[in-house]
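Shown next as structure tokens: one chain only, the form predicted on its own.
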Amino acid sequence: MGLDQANSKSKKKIIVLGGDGFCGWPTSLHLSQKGHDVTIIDNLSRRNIDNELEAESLTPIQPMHTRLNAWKEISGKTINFYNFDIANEYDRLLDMIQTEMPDVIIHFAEQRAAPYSMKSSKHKRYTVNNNMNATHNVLCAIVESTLDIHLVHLGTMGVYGYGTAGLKIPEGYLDIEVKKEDGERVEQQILYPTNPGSIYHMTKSQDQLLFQYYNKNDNVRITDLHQGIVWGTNTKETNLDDRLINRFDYDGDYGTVLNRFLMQAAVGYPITVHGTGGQTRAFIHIQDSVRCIELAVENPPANNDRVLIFNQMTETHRVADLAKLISKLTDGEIAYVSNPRKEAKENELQVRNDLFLSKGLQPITLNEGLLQEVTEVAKRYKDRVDYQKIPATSLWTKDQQPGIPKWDKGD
């Protein structure tokens, strides 16, 4: 597969959909700092979900225009912002694309939490309606605009489930051999089979099919990033000023496992392991996440190339091993509780990430300094913790139980 390297690192006009979120905000700042012309479109739905769940970010997130004004003050660069819902306001999205004429659209505008997507029928339907309509509207608008736009989508490793059938999960495509009736063997490549473990992951699996169709039918240039679990809080840019600080989700619906462990240990809450902790997950630090998106922007697929798929992760770990590591680092207590998810008790996970390594990624891996940095952020804002929001209470099936540890706060 060829990559269009011509002018790949020149200044680009970029629209970031969902640029107010945990990954979207630091990505927007990073690309702006690199000299790109960045515009954010976001309906602030993640902030509205905070209101619904009554569980704010551990770090105090400033209003959007405060963030943007702070960025302009510090960097001298302007990021434009438009507040509307791309899943329901197609005409406005199309008009924005035709007016701005972006080189790249980065698509973060999907409800991103598996537990939230499983809370109730209402949440399942919201996740499907929002995620599927958002992705399809973006694709339709790109085609209708007649512009040659590179779409970069943030997906998830979770579309594959968590078993590898004894081989490393390839970057999107699987080599197979088909035996015809006459005995002839034919080699083919297919999308690596999906095995989603939640409604959220199911919508990401459907995204893949939409991308394949619009790439095949309309020659839309697409990069799909299958990302691991993101840990860490801040990047170089968000560390420049407290007004730029990134989200730190710790609640049972949106908090990612490693950040939750670090927060729990920092505030004296049990490090809560679901089931045996034998689940293996893929991970990536937030600084590497924004760097990977930059590399995807700089290395678009050429015209008429198929969808380019990267596995955006840097390492894999068993959940129980992470809990023991954090316990050793912080002297935190580990509590094993029932698993609210419907999944195998234990699994192996092997993943290829050759494409990003070939583009120059130098991975940040788990180290004591970065783990301590996240712990210090948690300690700094521990007074903002609502202890009732820490347990994971969303259940995959009616016969499961929430994973709530026995714990005496001591005060």
Ligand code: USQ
The other form holds:
Amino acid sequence: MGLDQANSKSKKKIIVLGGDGFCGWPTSLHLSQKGHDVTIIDNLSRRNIDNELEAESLTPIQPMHTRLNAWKEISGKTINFYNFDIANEYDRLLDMIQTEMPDVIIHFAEQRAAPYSMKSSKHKRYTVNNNMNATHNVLCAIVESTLDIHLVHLGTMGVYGYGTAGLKIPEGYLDIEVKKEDGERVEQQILYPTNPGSIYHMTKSQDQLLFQYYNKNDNVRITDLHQGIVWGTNTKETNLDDRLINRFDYDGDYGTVLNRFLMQAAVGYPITVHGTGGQTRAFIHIQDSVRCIELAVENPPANNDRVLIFNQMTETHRVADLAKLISKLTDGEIAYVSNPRKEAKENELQVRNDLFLSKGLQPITLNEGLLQEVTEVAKRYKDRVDYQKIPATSLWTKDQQPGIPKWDKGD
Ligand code: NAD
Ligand code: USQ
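Same protein, different state: after the form predicted on its own, show the form predicted together with this ligand.
Below is the whole assembly, all chains and molecules, this chain first.
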């Protein structure tokens, strides 16, 4: 095979579901930059949720068509965009798959905030309906299309829960040994038992079963990426022009812990540690997240392989340690607030991520230079912060208290 033929074979037709979001947008740009033919489907529900919560991205994200026109102007490449709801418009999704005939579908299109999913019955039901139907519709449409499509899904480390019996969390499958009636011992591998900590995380656990079933019954080739908390804002491509800037969520529902701490320190708001901050979580920088997805696209499972599961994280940190690190960097004050969530006060977390490392991932670690970079994003846009939106007010149970710090300027 000549080099041109090999190159054209490695260029894929990719549909990105949820390509307007925090992870989906930089991934779409990166894959387009690499020469893949990218089409985004997104119903802009995340932007509508911003309207519902009256909260905005810290960074001034542009309307979708401004983003796409800017990308065309800068890179010369076209990304097509279709605005529809994959959870509710099955026929449109099927039609799009049959027309586009993609090699790969990357599925980001779910409601992804644990606090938002716990706000009320309405939010719980929306999250379950949206996420379960979105995932099931994609799987169903792939089978109905009869095309051999590789599905790459963004899952979460949270499906495992965050407690281990001292072992490193394996990549999806757990080795077990069972004793038969006759005393013989039999070794097996099972999906690691799920232990979700919110309605959102529960939908991701359910996704795993849908994948297991469609893989077994219809041989759908699936990669499920169990991703940790993504931090940072921009990537090589989103940095090319202000109009390509990625979103930065900081509000009490959508802001994730490390980016919230960076924003809080940048604007002089107390760093809100929930409880003692003994919670240990897995993290990955947005640039590494994008690279991992590229690696997953380049390394699909073969036909008849079981669901391929990667742990998409690069390091683990205790929440209190992150707060102290950022406080040291910025002189920010730390506030230990009551935890609005129902979760273990403390946990150890060790995770295997050998698969991505073996495929060439060179992790960006949480060093001071990078933290500085994010702080600069936070500082640059600090005038856009609405202080009222910072506290985490979504409660897991009626007994919990909102995580509101005592604050001279805010009280
Ligand atoms: P996001 O909310 O920024 O992006 C999701 C996108 O999907 C949004 O643009 C939204 O409009 C779209 N969408 C949602 N439902 C849809 C539907 N029914 N039809 C069409 N479009 C729909 O979230 P994100 O942070 O980019 O996360 C993307 C995925 O990665 C999620 O599935 C999430 O569970 C997973 N993940 C995220 C993180 C993180 O820290 N952000 C960590 C681990 C895993
Ligand atoms: N926390 C604080 N202070 C804050 C915000 C959060 O102490 O101001 C604590 C939380 O109580 C929790 C931890 O930080 O113990 C992580 O919270 P988070 O909001 O950063 O992360 P989480 O709710 O788990 O969800 C995020 C993404 C989700 C993804 C998940 C990966 O929103 O889409 O699936 O990270 S993981 O955590 O590995 O399950």
